[in-house]
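We begin with a single chain expressed as structure tokens, specifically the form predicted alone.
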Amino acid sequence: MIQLLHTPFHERTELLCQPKNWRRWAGYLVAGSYEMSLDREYWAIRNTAALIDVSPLMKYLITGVDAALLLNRVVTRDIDKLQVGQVYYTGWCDEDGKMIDDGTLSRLDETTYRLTSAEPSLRWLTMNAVGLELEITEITDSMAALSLQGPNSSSVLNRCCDNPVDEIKYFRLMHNELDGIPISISRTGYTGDLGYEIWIDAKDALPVWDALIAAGHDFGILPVGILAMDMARVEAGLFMIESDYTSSDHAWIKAQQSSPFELGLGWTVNLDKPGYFVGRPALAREQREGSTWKLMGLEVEWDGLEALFKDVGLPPQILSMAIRASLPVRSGKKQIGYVSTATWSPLLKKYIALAHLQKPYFEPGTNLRMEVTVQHHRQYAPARVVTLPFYEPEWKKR
């Protein structure tokens, strides 16, 4: 029997998780939600402050004179341009230019970097580091991580940290102290809102959690599970590995693989950086020839959806959480793609989805039809292709 691990915050999250709807994430137990309904948790992300345990993220410390050389070899970004105190979002690919994983890369000092990933990456990093002068250390278990998201997140941190966080720019980080505990704070997150991620030694996890909850009381802070975060990340147009794309390491057939260009990450592929990196020839070819698939947004037309349910005497019925499921998308009678995650957006008052669409059907404004289930029967609701993200508040990068 597989024994799932507890995060460093489990003593707190176990008591707060009313529905006991635990989810499995990278071998750890995390709360799906803390309340019986997702409403308050979702609105904490969008209106106040949400505290999310993201400790299961895989974390690696890469240090040494050849650390940048290794990273330039495996990721698609130009590491020579990454400054101390800056964070990159990046993917890394196989030789065919198909995504293995994605995550954040922080430069902590001149020769030290911290990489996060969804899947174990130590073997891949080690294979590509042969002959280089560096050290790779997995710190997944020894480092706890919290995501503090929402418009009031900076106010919460300013109340309990030694130094104010107002000067942290988007995708930058700072070292700080919270009640005498050393932490690092990055202006990053997975909700598309103003937010920070807090990196802590695992032994200091509980006092940091308690301090943040206390400091956030006046700002409406709530512990939030991954189900509400799932809804927010779809609104933000952010995909999830093994839900919205399959790692090339796990794909059974080529049709299951995706390139950065197909996932809308062309901006992270730097073909101008010197030297070779894994997947470069294939990515250069795709950039020249164009992609045959693309991840886009779909907005379901409400009147058309309502009409399908009205035909059987029902009001529209949509789950109040994100659906990670493959749903066919058609143009006429031809299937031209599929939805990978769909959700009702409480903020936008729309039914939205992330969809993989074939050329030429991924052009914005294209009218398509998405599968929905109406009284146990498969129907198709009218939908329109839109660019991502669906939602991006002005204060996100402010």
Given for the second form:
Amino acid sequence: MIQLLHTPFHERTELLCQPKNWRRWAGYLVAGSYEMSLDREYWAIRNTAALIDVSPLMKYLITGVDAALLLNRVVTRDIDKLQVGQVYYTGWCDEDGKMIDDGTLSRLDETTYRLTSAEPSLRWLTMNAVGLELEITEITDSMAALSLQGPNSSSVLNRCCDNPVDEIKYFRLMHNELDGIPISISRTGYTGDLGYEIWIDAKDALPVWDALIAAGHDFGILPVGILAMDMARVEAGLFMIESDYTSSDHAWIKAQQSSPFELGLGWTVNLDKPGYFVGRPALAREQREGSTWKLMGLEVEWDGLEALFKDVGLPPQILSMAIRASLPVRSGKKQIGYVSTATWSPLLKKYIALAHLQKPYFEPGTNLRMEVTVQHHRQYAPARVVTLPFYEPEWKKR
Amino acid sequence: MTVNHYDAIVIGGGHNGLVAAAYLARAGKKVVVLERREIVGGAAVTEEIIPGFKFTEFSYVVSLLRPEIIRELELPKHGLKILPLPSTFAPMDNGDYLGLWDDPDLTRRELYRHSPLDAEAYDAYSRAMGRAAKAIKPLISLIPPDPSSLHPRDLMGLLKLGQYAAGLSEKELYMIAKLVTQSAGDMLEEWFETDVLLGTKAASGVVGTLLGPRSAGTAYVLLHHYMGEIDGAFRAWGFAKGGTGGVSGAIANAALALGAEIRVGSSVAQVIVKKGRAAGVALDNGDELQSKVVFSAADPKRTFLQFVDPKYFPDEFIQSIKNFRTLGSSGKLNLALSELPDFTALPGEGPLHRGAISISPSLDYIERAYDEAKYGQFSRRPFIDMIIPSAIDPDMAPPGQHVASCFIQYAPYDLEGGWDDAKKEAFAETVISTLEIYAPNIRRTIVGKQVITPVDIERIAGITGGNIFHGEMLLNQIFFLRPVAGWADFRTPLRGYYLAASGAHPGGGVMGAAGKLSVQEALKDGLL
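What would the structure be for the form predicted in complex with its partner chain, given that what you showed me was the form predicted alone?
Entire complex below, previous chain first.
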């Protein structure tokens, strides 16, 4: 009676999910993984095609002559430049220029936009829409979403969709049909690989799933859970709300908040767009004065890590999944930042992490030390600051 | 006679009196608690009124018991178990319900059925209240300084208060300013539109006051409820094993272990004053006990107007105590049930039975209930906050049977024509017929009942006016104004006489804070 929701794909996913490691996502149950080990699922993302149920994403349809006005006011990017059929990745901020949430914004037609978010956003949108001529409809439950990621993802879609997807450029979308079912396909994702997100009316969810699995058979398609996706997104340098930053709505103290600049989203802050938007004065100030923190990549130096483990007679022990934990980062004896997510990268064969670093330690090439636990003892392994992403295949944007 | 010589005497074995005694004993003092009744606990008692059925007679949940008291007195070692009371279920007039579950996602989804905007506002509201509570919480464990005094102690206090206020953000200050001036209704309507949510939240703003949700100042009481929320894992929100008597029992055990003495059946007639100083007490049975100081854990009226000859106090002080608002506004109906109430809106046994059940379908419902009380009637359709202790702690009732604790508002102390047995019966009938609307089986499951009016609270627990907080928690009666301006630091105009209960700062809610803080202050005075 009182329980978490099932996504529109649950009928399929619950049979496939072998370890029954359901994870909670915004009030829904989703599969952590489908197989006992994450290996094959991870490699489906990087080598073939991974089918990921991302239906719990919050989704809103914003329609009306003033829709662009609202969105320009709320998000940091310049909506006037967003063309029909284009998708923006963007964050949005509070009055102090601190991140509330982030998501994708698609322009479906002249006056219709679709916004995705991680946290419920209906109230914030509505509060900012006072006096505007538009309609905000939450479609979180009525719209199912699948993420098809990996180098073979276009081949899978080409086999089952009416129109080939080759023409969709990076961060564009197209309307398509699959066995007579209208779907919308955007070339977006959360893995940093070639990939698409497919937006489907919830009632059509199962036939679309089945068609994709059938079409993908010859291309190595695999249902993939969010644990493998979590590894891929770190490689792609993509952060996650509540793991890598705290929504300013949820922060108890100022130190918990982050600005888009601090998260490396300076490129999404369009201070050249006309007029007021929420957080603008604070963001302009920060751009002028510079940020004191920055999200960077951290690569652990293997030799140093190996040495720490060798001291206790062990080979390096690294969990083969992403660790969402705060790990101190030091320069010398002084803590100058922290890691928010760390993962072993099976493709790069490196232990990598998303790190929040204080000025001036965020310069690429800086040598730092990151906490690792070696046989119950906290140690610091040498690590080097690198720019994000860690991994970007040439076919991601091609 | 040496046996009747103490460092300190504590009048009243309620939870605050016991806390005071425990801290005095912990400080190495020879202390005795004098309790009029045969059991300790005061308004925090559990009694087997009907064989096999244990009623948590008056107070029924724990929310604000100070974490430092739990820690310092090692209450878990002495039997304290605070069991979860995770949800609130509010049946509606249209047959639907609102469930505020213990999970934010489930609650958001549930609220979404009623209003998508409220679903999100609820989370934002909880966070805003949490922040305000975090901002205001340090005041609870602060001795309120007297803003008009030049005494170094008060100046230090004011300085601390100033530093504290300077540490708040502008937003927090505005929020607090609004919270202490607004009505609960107005404040909630800034956030929500769902009637049943407004009603349920508003009800907690009027608990223990003879005011309605539209009365100014009631928003502060809402904040009071969020204080416990920010103690993290240490928060003490829930149902104490064994009822609230379990809390008193654990504190009493701690006090005894620390060396305090507890005498039940010892009713105090008067505080003995020698050389302008409290020097002991005389009991109703004629016995006299001597001590260096005396703590009263009774309510302010009893403490100053009954136990001590008024000639020892300035007239103005006596007047202020007389004016202290202690109007009881709530009653209880404790029920012994053969089975669980079955709610039409959500039939069968379920999580709702393990949480609070709130009959508060709208703001207007609560305000209307108040309208009747304002003119001396009990509400014909009262706000009812029901919990089923036996669903949380099966030891409260015989196996398979249940006890229900219904807190009812409004039931004014000054009922027109006064309370008598017929009116008590009519009051109980009102409550049962109200519950019957939502849980039709309830009447036939009742195997016994206990009706408690404010007059009963006064008679049994000895609280003047039967006010559950020993005096309403209104802006004009809190912090440096509680109980009287200039006397908010637990001291009284009579040297060596201290106020150690809910009528003192920081007020009611089974906090134990007054018991602890009064001892802390008294130890500074050099009389002990």
